[in-house]
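Single chain ahead, by itself, as structure tokens, in the form predicted alone.
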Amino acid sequence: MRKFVIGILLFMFVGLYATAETVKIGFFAPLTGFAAADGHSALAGAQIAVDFINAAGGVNGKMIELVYYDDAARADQASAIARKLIEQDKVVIAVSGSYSTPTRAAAKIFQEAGVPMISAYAIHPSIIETGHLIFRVGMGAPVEGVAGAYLAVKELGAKKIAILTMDNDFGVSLSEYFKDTALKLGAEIVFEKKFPLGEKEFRAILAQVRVKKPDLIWATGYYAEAANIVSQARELGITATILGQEGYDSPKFIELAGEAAEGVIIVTDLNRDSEREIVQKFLAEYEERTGHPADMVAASAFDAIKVAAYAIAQAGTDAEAIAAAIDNIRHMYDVVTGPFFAFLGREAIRPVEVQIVKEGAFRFFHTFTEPEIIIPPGL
């Protein structure tokens, strides 16, 4: 009996010691539901970052422990997860690997609880406006929409543009900034239409677009909507350039759209053809683990974990000190979607990448580094 009791006590001691020697980072992503492909991609990217950091010795001698949950891309789920991560798991910082609506819901709870949170790729402007503890490493809508307009008008020479907008936080915010900037740059908007999240049938809308004979179609959407838009557009004989965004940036888009994906151009965070060592190391590791190419969701989640770990290494576990450490980041190169030149207004300032689908893969098309494009308006 005495040996049994001693064994139990030793087991408890080892468990407590192991817990004390880890730093918990919270993470939530849509692992089920319509966004599951993105959620699993984000989680894989985050786990790769954790493994890279732990293999190099962890953070200040402690291993990172990733505590993650499925939010199914639902605001109510994300809110419940935020409370769980804060109250039960006692995370030092959290990363959202989810979409704008759930990220907005969770951000409010983290801010009120005094726990920092980093949005990996959710774009809605109000996420960062939540408070001083909320950050973003991916592009926000003000940058992505503006970059899309410059690409359309200045680089691609579009004069007549049709806009198709998915009617949610993602689609509406992107199209708002795209339209305003395209008009200022001298383009004409010849057609505009919203469609609901999950829409599959676009032929009636595209028939109206065809009549307007645009040079370019700006169509917001996630990979499923995007695949249907481009497939049905080509089926109807529309030859206009189709310009998408990070929602298209998934192997699933190319798989679903097939040959119709060829020539589609997207504004995104990831340059697969970058010669930077961290990019190619990440791409190789991701494909080895998952069996398919990485996307911007995975890369952005990887970078969010890297930023979180860097801040903890600099500042320890105090929330205000972590936030200050992120604010003070300058010239961070060991990230995949970067380099990050700085954080301004809690946004990562970095190049904006443009990819084109060639022979069934995303390839380099253009990079924006101009301050008027990559720095959000008002900063």
The other form holds:
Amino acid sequence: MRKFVIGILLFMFVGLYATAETVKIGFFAPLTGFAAADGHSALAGAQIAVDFINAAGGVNGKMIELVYYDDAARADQASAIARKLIEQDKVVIAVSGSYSTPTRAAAKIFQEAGVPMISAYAIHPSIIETGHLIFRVGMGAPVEGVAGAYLAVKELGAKKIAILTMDNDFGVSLSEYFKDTALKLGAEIVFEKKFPLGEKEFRAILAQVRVKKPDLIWATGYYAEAANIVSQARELGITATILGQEGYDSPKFIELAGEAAEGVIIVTDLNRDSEREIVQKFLAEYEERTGHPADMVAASAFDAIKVAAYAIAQAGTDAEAIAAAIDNIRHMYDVVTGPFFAFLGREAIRPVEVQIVKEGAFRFFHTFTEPEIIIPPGL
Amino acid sequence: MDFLQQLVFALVLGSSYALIAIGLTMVYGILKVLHVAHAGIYTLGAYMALLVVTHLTRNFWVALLLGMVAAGLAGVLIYRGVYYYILRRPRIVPLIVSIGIFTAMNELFRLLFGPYQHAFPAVLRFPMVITPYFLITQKQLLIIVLTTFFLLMLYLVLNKTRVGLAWQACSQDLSMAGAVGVPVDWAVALNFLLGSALAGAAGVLMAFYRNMVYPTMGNVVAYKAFVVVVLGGFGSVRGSVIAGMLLALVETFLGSLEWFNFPRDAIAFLLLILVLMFRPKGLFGRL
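After the form predicted alone, can we look at the form predicted together with the partner chain?
Shown next: the complete complex, the earlier chain at its head.
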């Protein structure tokens, strides 16, 4: 009996000791539901970052502990998770590995509770407008939409453009900035239509697109919608360039669209052909752990954790000090989707990557570094 | 010319609606049970075919056949294992049980195969139609031809065989049919077998058509089929086929309009409300 009690005491002591020596970073991503593939990518990316950092000695001598929950890409669950991370887990900082709608909901709660949050890849502009503690490492919709328009009109020479918009935060915000800029650059929008999230049947719409003979189709969507749009467009004999965004950036897109994916160009955060060491190290590690190639989501989650850890290393655990440390980041090279030149308006300023699908894989196509493209409008 | 092309899309979409709604309406006709789990059977057919395609053979016909067999057997199992024991309870009981089975099936698929969309890499040699006015791809032609074939077979079974006669007797009065010597148990089981096999076929065809199999693929189908059955008049096979085609036509033509920026799937609900308000027995119902 005495041994048992001592054992328990010892166990509690070790437990206390262990928790005292870790820094908790909160994390949420859609591990179930329609966005599950992205959620699992994001979680794997975040875990790789944590393991890399801990293997190198942690931050300020403490190990990082990733506390994560499944939000199923739903705003109500994300809100509940945010409260849990703040009150129960008492995390120092949180990272969203989720989509725009749940991230917006969680951001509000983190800001009000005075806990900093970094959005990995959710693009909606209003996320970082929530408050001074909310940051983003992935591209925002303004940058992505503007870069898409420059790519379409300037680089690819498109004159007649058709726009297909997924009717949610993601699709609507992207198409808005794309359309404004494309019109400004002198292109003509010959067709425009919205479709709901989860739509599978695009043939009726695409038959109308075909009549308008666009040279380029800007179609927003996550990988499942994207795969359907692309394969159904090619089935109907539409040969126009299809320009996508980071929603396409998943090996699932190529798997589902098959041969139709060839030649599709996307605006994204991740350059798989980058020669930077951290990129290749991350890509290799990710593929070894999961058995499939990495995507933009995983890379962004990796980077968000890196930024969080960097800020904690600089500033300790005080929320305001962490926020200031992120604001002061300049020329951060040790990230996969970077380098981050600076944080302006709580948003990472970095090159915008353009990838093309070639022989069943995403490949380098172009990189934008022009300030008028990579700095969000209004800054 | 665009009109004809859209007509082809509507025909394909309508075929899938008809195939899935038929089983639902057949079950309702005899047992008066709203068989929501029918949409789970649809998904089950697709997953079975996926297993065949990824582990056994790429041949589409084998996948279709085994998908239909698995779906048919699962349908019988649900009847004999669950509905059989609660048929005499108030009608709300089997309905709630059915919803429970459907939800459980969805979760089971998610646990077994993961929450992702899987590609469906079946191989098939089938002709296609190319005219200056419209194009029917091989997958579209396959769906149209197979649906026509299934409907023809079903017509023959319903009208020219003793099984069809037994079903008619059962649908009029289950206990009376038993009293005059119809083997009710067998008739109902066969009804489930056939209806579920058709739903399985619809699942396999749509998985092949869209190159996607995923746990929640039956969700939209569940309420679409319900709308089709209400529209066509509960228990009317002919009504379900016509209603399925009608819904697909409206969805395709409205959905293709540039100004129509509403969710395509909401059209079904609008139609449902209109039908329930002005013609509650459905377009072809005998209720």
